[in-house]
Amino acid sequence: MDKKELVRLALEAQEHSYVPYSHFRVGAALLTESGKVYQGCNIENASYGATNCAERTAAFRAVFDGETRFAALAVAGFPKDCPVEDRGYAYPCGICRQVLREFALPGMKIYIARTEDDFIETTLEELLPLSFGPEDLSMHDKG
């Protein structure tokens, strides 16, 4: 899938956000190894801690469908009706980075978008260096 299309799907996913408290809408589009795309949005909760990020919503939808190998993710976040010139780049939080790490293919691409044509391209490894993953749990078995 074209990265610009993945970014477009992340921007589209923002429309489904439930953000009555922060009014900060985030959308994500997750590309799996099989080529399927899963969209997610942030879903706030009055207790704040129960809020779920767009990236995890997309990841959990993919895993529910049996997709556990992630190739790329696009994410876009900014307040509703925010003018383009005032938009920043909304990077995945630490918890989302760790959840993505669980299922990431090596070199997983991450696109942080303001618009379809204005986005930063990075990798999960760059956002979460020296990370802990499933393979680290098996190191005790090698002893």
Ligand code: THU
Given for the second form:
Amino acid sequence: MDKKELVRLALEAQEHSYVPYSHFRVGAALLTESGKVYQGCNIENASYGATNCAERTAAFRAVFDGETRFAALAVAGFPKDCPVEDRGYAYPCGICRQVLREFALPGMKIYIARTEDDFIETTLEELLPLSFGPEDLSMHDKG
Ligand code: THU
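With the form predicted alone done, generate the form predicted in complex with tetrahydrodeoxyuridine in the same format.
Full complex below, order starting with the chain above.
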């Protein structure tokens, strides 16, 4: 799975978004250590705070499947029918960064895409430095 293909799958995932309120479509494609890919979309709610972001939809689908080691994520977000030249780079929100942190392999790559050929490459460590994770809980070591 190369990064361009992962980006393509994130762009495709936007088509699944349920966005009657913001009309802002976000798609994500998450690559796990075993080579599986999980797509996610944002799913909004009439009670706005109950909305689920695309990144978390993808993460939770993976974890349900027993895939708890994340290698890379591609994400694309812009309004429905937005012309290419008006698209921005939509970075994962803070809550999604923390959810990814739970399962991220060291050096987990994040690709923020406007198109299949135009994306920024970063890492989860860069987006969420000095973070809190499972190993910070003493319970983690004791089981
Ligand atoms: N959204 C995501 O799906 N991912 C993010 O990281 C940021 C925001 C969604 C939530 C909501 O449906 C829309 O974008 C506008 O906030």
